[in-house]
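There is one chain below, alone, in structure tokens, taken in the form predicted on its own.
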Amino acid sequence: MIHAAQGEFPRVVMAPGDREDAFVLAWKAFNLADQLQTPVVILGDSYLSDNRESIPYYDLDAVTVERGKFVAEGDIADHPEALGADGQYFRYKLTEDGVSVRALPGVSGATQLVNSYEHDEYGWGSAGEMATVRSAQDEKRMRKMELARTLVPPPALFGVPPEAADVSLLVFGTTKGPALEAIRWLEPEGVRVAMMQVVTVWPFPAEEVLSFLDAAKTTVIVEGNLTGQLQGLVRQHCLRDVDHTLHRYDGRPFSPEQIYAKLTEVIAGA
């Protein structure tokens, strides 16, 4: 999800932890969707679509609508900011933040002039063949990517904090729920353990990464899958490995009682 695509553009890519997750990462996506104007992803996986539990009602008030740099009725004219020189409406107008005015067909003064081709300013797909408007065009879209840092939701701390923890975890996805339970089984052995949720995985909250790892006595990556992609994404971005590692990829979730059991190991031989 973070590098397929033909050619380069920005997106963002979610995972959540459980069904509230899910919940509020929908809602999020949508006003990502409209404020960056890129595409968003959620990554579910089998272990949230399949188990079943009882939750309670959702914060249905805490819902929000952001719509971004968007114009549905009236005149273009009187947004100056989708303009170009000549008073034209600019859809892919470059601006420093990457993103450009949307407007709905029916705005009177707005051109609806889009395609799928590389474009200049205006729309036109035959500019879009200029080195120059190619680069430009590229470089504005990539701009949403620090703007993306701005808005999307951070990391999820659970525990302790990682200088006081015996044992620091980084996890994402639905191992959340079973890591949990075994953080729970823990604390009556008086075994201190701080987490890390990485809700966004992309762009990649390096800074907050890095800055758990850096505090932590012992850190331990939890991830359901063969490769380890997590741990690459921390070594590519972080420049910094974790100590230990536990896989599962045999196509079921992670139990308690598996994670329960790597902790105590780490924390063992320590």
Given for the second form:
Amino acid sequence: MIHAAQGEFPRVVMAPGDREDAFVLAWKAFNLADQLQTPVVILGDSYLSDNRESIPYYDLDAVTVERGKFVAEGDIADHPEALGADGQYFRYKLTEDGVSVRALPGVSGATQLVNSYEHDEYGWGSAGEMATVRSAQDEKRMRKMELARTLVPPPALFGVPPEAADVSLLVFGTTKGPALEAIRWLEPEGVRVAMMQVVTVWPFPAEEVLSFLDAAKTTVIVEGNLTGQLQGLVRQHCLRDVDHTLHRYDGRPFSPEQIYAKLTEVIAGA
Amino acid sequence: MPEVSEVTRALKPTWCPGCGNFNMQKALSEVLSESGMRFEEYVMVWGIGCHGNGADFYRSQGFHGLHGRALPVATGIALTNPQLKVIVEMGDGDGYGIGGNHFIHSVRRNVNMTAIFHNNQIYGLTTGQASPTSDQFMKTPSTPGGVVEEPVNPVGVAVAQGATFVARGFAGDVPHLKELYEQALAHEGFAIVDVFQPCVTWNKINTFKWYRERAYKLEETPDYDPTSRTKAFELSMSTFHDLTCAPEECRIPIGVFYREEKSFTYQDGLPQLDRPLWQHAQQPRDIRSILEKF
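Counterpart to the form predicted on its own, namely the form predicted in complex with its partner chain:
After this comes the whole thing, all chains and molecules, with the earlier chain placed first.
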């Protein structure tokens, strides 16, 4: 999801941990896609989509519709920020935050060429073959990642703060449920656990993850894959590793028992 | 009414001198100009191929997307704003091979839009490999022993699948092609115009001369009834002929094969298209009443 590409392009990847996450991230994903004008991926799995659960009402009042730089009707001439020097509408105008005004077909004066080839500010593919144009458009698109960092949901924290924890857990996606259950089981035994759920996987929240790991005594990543994808991101972006890992990759979700056993083992060894 | 010079762009196309695409652009840009449509009233969508480079040679609201995927994009545009006239340009490899699945289902859906196929029976952009409409036994760089399989019969497939407007044009006859474009644009439903567009560089068999010697107009054929689906299907079988057939052995009909004036379009089946979709999504919808059921 993070690396699949024909050439580099910005994107957002978010991993809901449960039904409520899925609901909230879904409407946020639509908003982000409009605000950033770039693909937003929701990383679901069968565990999330194929089981049932009774849940409290979602907070529907929190839902907003954010269309970003968007013109749906009228005349593009009324939006000077969307125009080039000669008054021509530029669908891919170079901007500071990387996002250009998007005018829907039907807006007067907004002729444009939406193009899957590299292109200039108008959209012409022939002009996109020029090296300077190509670099400028590539850099413009990638500037969206800086804007994305300010808009995406931050990691979620559960349990005690990492400073006060015997063991600190880093997870993403639906590992959240069984991990929280394991934490509940450990509570009566006097074991204090901190947990960080990486909600937005990309752009990777390196700063938050690093301060969480640095504040922790013992760190564990629990993730549902063979190769350690989250651990890889931690190493790449936080320039450090974790103390222990637990993987499951037999096509089934983690059970709380598994995570409970791993955490017990880690604490016994610490 | 926008001038032809406004509808097209003052940029020398990259097509080879003599390419059938020039005449197709001439016909379409004249029809667009004469239609009097303003720029904000229509959208053009292109696939990938020599025809797709045309995206750079028109001035319109345009979308130049992925190989074979022009129809799904165009369907999306047509279904998000029913006020827009949507014109799709595809190639034979693009539209009948890579996007063949989309072709069948677009016909089935009868989405109100016009689909024009640049059919040169060869992959021109990639230097002359066999395409889905190359005749059987034709030798190309990718089929040195000759094409093994039968070509796609686009007219026949469309007619069999319930198409409501199917025409075939020839890039060597611009006035006739313009008539077909005008009728296709006026048609309510999915209008197909398959255009024989000789590739002067890579297809040395199906040349302008080859077509001129074989093409005849349905409009000039006595008693031809374009409301008979079975007759249209029968005529489409002219697709299958010997590679080296003599002109009198393989007559190629051009014109309107089939038309159905009143048909149920995909748009007709969607009451929410009483207005552009973006007008539906300005505020979050209250879904409490739906949640209460659970």
